[in-house]
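The form predicted alone is given below as one chain in structure tokens.
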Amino acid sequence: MIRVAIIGAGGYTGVESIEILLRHPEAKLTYLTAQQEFGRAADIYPQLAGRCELAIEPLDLDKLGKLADVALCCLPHKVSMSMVPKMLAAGVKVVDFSADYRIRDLATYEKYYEPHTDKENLAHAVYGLPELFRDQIKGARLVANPGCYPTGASLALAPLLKNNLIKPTGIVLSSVSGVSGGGKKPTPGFHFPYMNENMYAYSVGVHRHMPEMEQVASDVAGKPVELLFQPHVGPFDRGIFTSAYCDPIAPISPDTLKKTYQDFYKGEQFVQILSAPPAVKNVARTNYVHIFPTFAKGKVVVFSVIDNLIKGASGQAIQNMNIIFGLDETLGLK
């Protein structure tokens, strides 16, 4: 049985990661911790009344190394950095969902974050995207559990860039999130009268995540892939849609786009190829991706949907920590 902590667990991806462990039969949660705030899982989130009598407490390192044999950090950019040294000193291995671990670049990191403070386990860490690079998770000590709209992204173009079928550059990408992607602090823009019946797009040609996707369609291709990522944030709970265009290589039949994508992805469990558009709420708290992809005047056109809380953080999270202990990687997630 692996017994699990969650570093973080005051916010929306540490419950749902608390919603997942319940169920998983061997995993068993041991530890939880805040920043903030504190007191009984069940009086934070009434619907784990009488499914979770753990507390929630401030983080202690000796706790935390007696309790539990890995860490889902669910703690911020730059925070999370300052504290996975000290839990994998504590022989604690870490899932980090923060993008502290993600970009392997330094000068890109500090470009579009902060100043890196664990530049030694930055160069050992592993991106946890597994469908893609599955046999690297295993076993590893620290996994970076990508960002949502990385995730998402990604999926959806890397059969694409693995076949050379589309041109490295001119690739767009625009994505529509659910607002549960902002976190649980309340902001302006996030207010219910202002979203409510309402969507907007932000960080225009800027977006931090846009680095993290070009390192990963890159190493997909094995050269170098410039992109633009365009979010946006749309009047719904949770979920992400994408839409990617590119220019193709050379001319290619649908049902050959097809084969394609069902080859690449055969066995694996949460991909679905779909022969429609797919529908945010098809895989609403499921760790699913449901990928449609067409032509559309001379274009590669590919649909992409996500949970954000789900396949975008937790249950991705979850799934690599079944990876690194040698389970099967959908226990918990079905």
Second form
Number of protein chains: 4
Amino acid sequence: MIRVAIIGAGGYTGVESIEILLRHPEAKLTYLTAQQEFGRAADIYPQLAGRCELAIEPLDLDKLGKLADVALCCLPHKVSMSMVPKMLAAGVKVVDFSADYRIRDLATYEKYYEPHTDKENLAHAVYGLPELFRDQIKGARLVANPGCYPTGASLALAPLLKNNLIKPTGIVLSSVSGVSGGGKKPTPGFHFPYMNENMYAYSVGVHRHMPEMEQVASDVAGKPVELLFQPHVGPFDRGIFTSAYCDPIAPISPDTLKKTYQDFYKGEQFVQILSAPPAVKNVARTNYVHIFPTFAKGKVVVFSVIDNLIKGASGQAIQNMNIIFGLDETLGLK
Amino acid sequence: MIRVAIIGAGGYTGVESIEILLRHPEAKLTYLTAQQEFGRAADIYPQLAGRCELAIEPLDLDKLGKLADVALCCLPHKVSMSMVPKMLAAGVKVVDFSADYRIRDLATYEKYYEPHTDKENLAHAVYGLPELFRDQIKGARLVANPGCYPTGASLALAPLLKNNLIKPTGIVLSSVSGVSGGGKKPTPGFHFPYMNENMYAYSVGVHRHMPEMEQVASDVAGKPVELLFQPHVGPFDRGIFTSAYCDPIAPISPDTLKKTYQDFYKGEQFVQILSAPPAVKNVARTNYVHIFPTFAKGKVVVFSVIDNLIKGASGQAIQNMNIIFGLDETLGLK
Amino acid sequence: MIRVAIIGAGGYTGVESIEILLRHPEAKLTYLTAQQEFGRAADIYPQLAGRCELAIEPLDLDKLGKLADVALCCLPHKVSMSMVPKMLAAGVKVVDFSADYRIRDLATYEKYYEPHTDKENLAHAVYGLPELFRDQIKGARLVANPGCYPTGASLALAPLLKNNLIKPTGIVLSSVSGVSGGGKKPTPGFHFPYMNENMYAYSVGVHRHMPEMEQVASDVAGKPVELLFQPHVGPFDRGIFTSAYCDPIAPISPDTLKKTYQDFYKGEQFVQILSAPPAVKNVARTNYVHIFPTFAKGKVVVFSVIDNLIKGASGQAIQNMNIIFGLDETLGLK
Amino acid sequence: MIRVAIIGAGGYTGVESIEILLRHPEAKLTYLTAQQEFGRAADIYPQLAGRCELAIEPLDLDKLGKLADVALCCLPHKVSMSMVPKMLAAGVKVVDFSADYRIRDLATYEKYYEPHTDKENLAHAVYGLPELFRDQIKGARLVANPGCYPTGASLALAPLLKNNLIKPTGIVLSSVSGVSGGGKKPTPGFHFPYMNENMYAYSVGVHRHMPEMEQVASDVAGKPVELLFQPHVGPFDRGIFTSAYCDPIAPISPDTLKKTYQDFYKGEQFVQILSAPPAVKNVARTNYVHIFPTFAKGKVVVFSVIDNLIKGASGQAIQNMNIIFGLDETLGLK
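Form predicted alone done, so how does the form predicted together with a further copy of the same chain look?
Time for the whole complex; same chain goes first.
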């Protein structure tokens, strides 16, 4: 039985991780911490009533080391890189939800985020997208759990880039996220009477997930890839719908296109290649990604959907945890 | 042309009042004030772009007196009673959206709200529910615009109480409001990922609109009426659905019941008596109330729907304004 | 391993039952049938992709008898009572989702529904609300799974009725259901542009769940109980919010009220007694019921929330199945 | 006073047109017809109660000629081209909402739709996008009201194409529409429990609005333009959010870009050029289009929002009607 701590259990990804772990047959929640709200988890989150008797406490590193084998670190970036070294030193493995260990290039990280204070661990952190980097995850001590948008986008593009079927420039990724992606803090933009019946774009040309996507795409392609990622938010709780528009290097037949995806994801438990456009609702509350590659007006168009809190965060983290510890990758997730 | 000021233009009822007045053929917006956010209204509220060139300014009472004949005062209670006397002194008539002048009984007001600081004006304020108190509104200098819940509830009950058809005790009013009723301020309870796909009850037995409803009901009945009002909030922007459950004093025939309502509201421009349960969406963004009186299991059951921001606030205020100034009551509202 | 068939797998409760059984450690889906749409379940319901390889077939009673120990019968009423006798004859136990075996009194059933064609099995069918009738369910061959509204309403009222704390007349149950309660068939009333941002009442005084509620309430009280049940539908997928308004026989203290509920549901795995009003979202996609008993204006007011498709249908059916077969009642449901 | 008939008053665009015309100071509804549902409009559409006393009747061409100066023809394509010649012959002007008179090139029309049966009137029909083709609309007898998607997309692209700032190929238009765009007929895809909390793409590479957009874009550019239009549907009633991704021919400065749009739309009453991404909700229930042109990663990115039923249908039709009759273009629409 793997003993799991959740550091930062107060946000959406923390609670989602709790929910999944309560169903996990070979992992056991042993320690919950948060930065602000302390007490019985089931009192703070009535949806846990009857299912979780643990309390949420302030983080104590000694306790962490004694109680847990692995920490799911749901802290925000910057806070994360201040705590992760201490958690590793306490002897636990870490799956980190923040952006702090995702971007290898320091200059890029510091351009989009801020000065990095833990270069040492950055050097050995592994990017935790199992379908692309499973082998590196296996022995990792520190896994950087991917961003929600990059998960859906990277899995949509990877087969094309790996097989050199599309040009590495001019790629457009237009995504619409559900509102839970914006986190738990009430803001005017996510106030129900504003967000309901609404849709808007944001972070035009500057979203922090764009360089993360480019890093993954370049890794897969084996050469630099440039892409434009444009996020939007729509009036639903969960899910990300990504529409990718790419220019083929040479004409591709429909059969080749479909086979490329099927071959690339052969044996993957959480990837489904569809024959029609996907719907966000069909993956809601699951760890699945549904992908539909097709053509339109001379472009390769790929649609993907994920649940931003599961495959885009907590589910993927637990998938990574399963891999790290040599368990069946799907435990708790099917 | 009546010159209208909106005091507290920053909230939902302020903006809604602006929208209505932009379509009003015999009234003209001349002055907008707020407590916090200043600047061109159309910059602060992009939905006004192209339609409103006024700026929102801090309130200046001299300016108010010079620029306006009437003030729609959209300030919160307590703030309202500190400003209304000054506005009246500045020579404008006031339609006040707060609770400060709605409840005649000082002890009741102070039990549910707080110490009253303007008893003088409370004494002559008129409760602005036109369908019930039109005659008093006509010459009023200060009209207390009713609460959103009391508007829908009072209009549902009035024909029964006036005609002494139901017992004056044991009445249950179960209402569900859209989220805009909670105002513009982001809070955890109205954060989209919490409120969406949700419904909950609140203020059990203690909602401040309950004594307001009892006052109106007692006025109409000519004797004390006691009722239980229970509010809930549901995942929609606008509207209040009220289900009223009452005990008949003596058996009533369906024809009598329907005729009672039709007679009571004869000639009313904004009241529709339906023959089937109403739907909130059919009155959204209108000043109408739809009412369906019927029977079930020995009780008289009455359903009413209104738009909480229009008939429940800004529309009714402008209906009151029209009456005060002797205009056609429906101007700007049909 | 219990072998489970789902008869009528094409509707919402069928798919929901599949979802739960895929996570059940001691039950195994062996046979799926429907009336109309046949083929691989995962092709018809993309949300099952990767998780369910079974096909949906026309019902073959021989096959049913050979493949299954129990049938979850998700057929509509009338169809159900034409098939259940044959399923029982084929040697399987049946948990029936329709209304056909819920109401013991034939005249009442036939008044609200239609002529009953299987009186024989009606005679021994057990009403499957485990928290109230667990002992009878244990050995049952045929369990009538309760209606969604009656589940939430009955559990809200039972402690009061059992302890003779409220009058057995004049009870008002005002409920709001999510739209999935209306089933999978597209209709004008549930068309998104109509239902979204809407709320309405229906079936005033005549809803078929009302006599079902009265039967349960009378059973619990040990004397006839009369109640008025009024359903509404609101713009959300899942859940039922019920507000119950009752007259106490004698004054009750808050402590007594709370203790009455805690004692009544002591040891129950799926019932939580709250200290504040519940929220539908907190029980969505769970088998839990959250109940908050309180007072307001001389009445006892009780709020309950359930997920209409889980505790109100598929989850409760599997809870019943677990009880029938002597399993831990919570398997697959926590 | 212009006398207006609505042909096909039964659908969403018909009712929306009624709503607008009820507020129009110089037009009067005189005749409502439909294909199926007849009777008092306010009985069929309770939201019209108290405001519209007209009945909906089967179309009688004699009556049309006697009662109306202009017909807003809200019939579906194919039906429309069978009736429009007769309406013109009856002596009324026609603003047609269908696709039948939008596409000049017969082969294109017949490829995307079906054989055209009214080439005579197609020859003189005018494409009714006032901001681009106002002069032609002025004297027109038959105006083809644009599609909802083409309205938002064309207005987003026109300033760039007219000024030769972007390449005429490789343009991507990714749009998300509210559900009312799919019409009033209940279908599985728009059933609330499916559509709510969902988002999906459809008509990949084959949507009928794509050639319409290309025609307008080519007209504006003065040369052939090719574009990829991808529609999606999201869980809201109203509005279309369009994100356009284009390749600049040469570098453009931000100031030039903004000025290009401001100059192009100078004096336009319904176009607002924003300095930040628009939000669908800010144009809901208005005839406005909000546009934000900007840059990202070497591309010109333009966002536009409209209300699909107003600027994308009924509002634009009435704007066209105003122009045809020499009225102030904004009457009824502000």
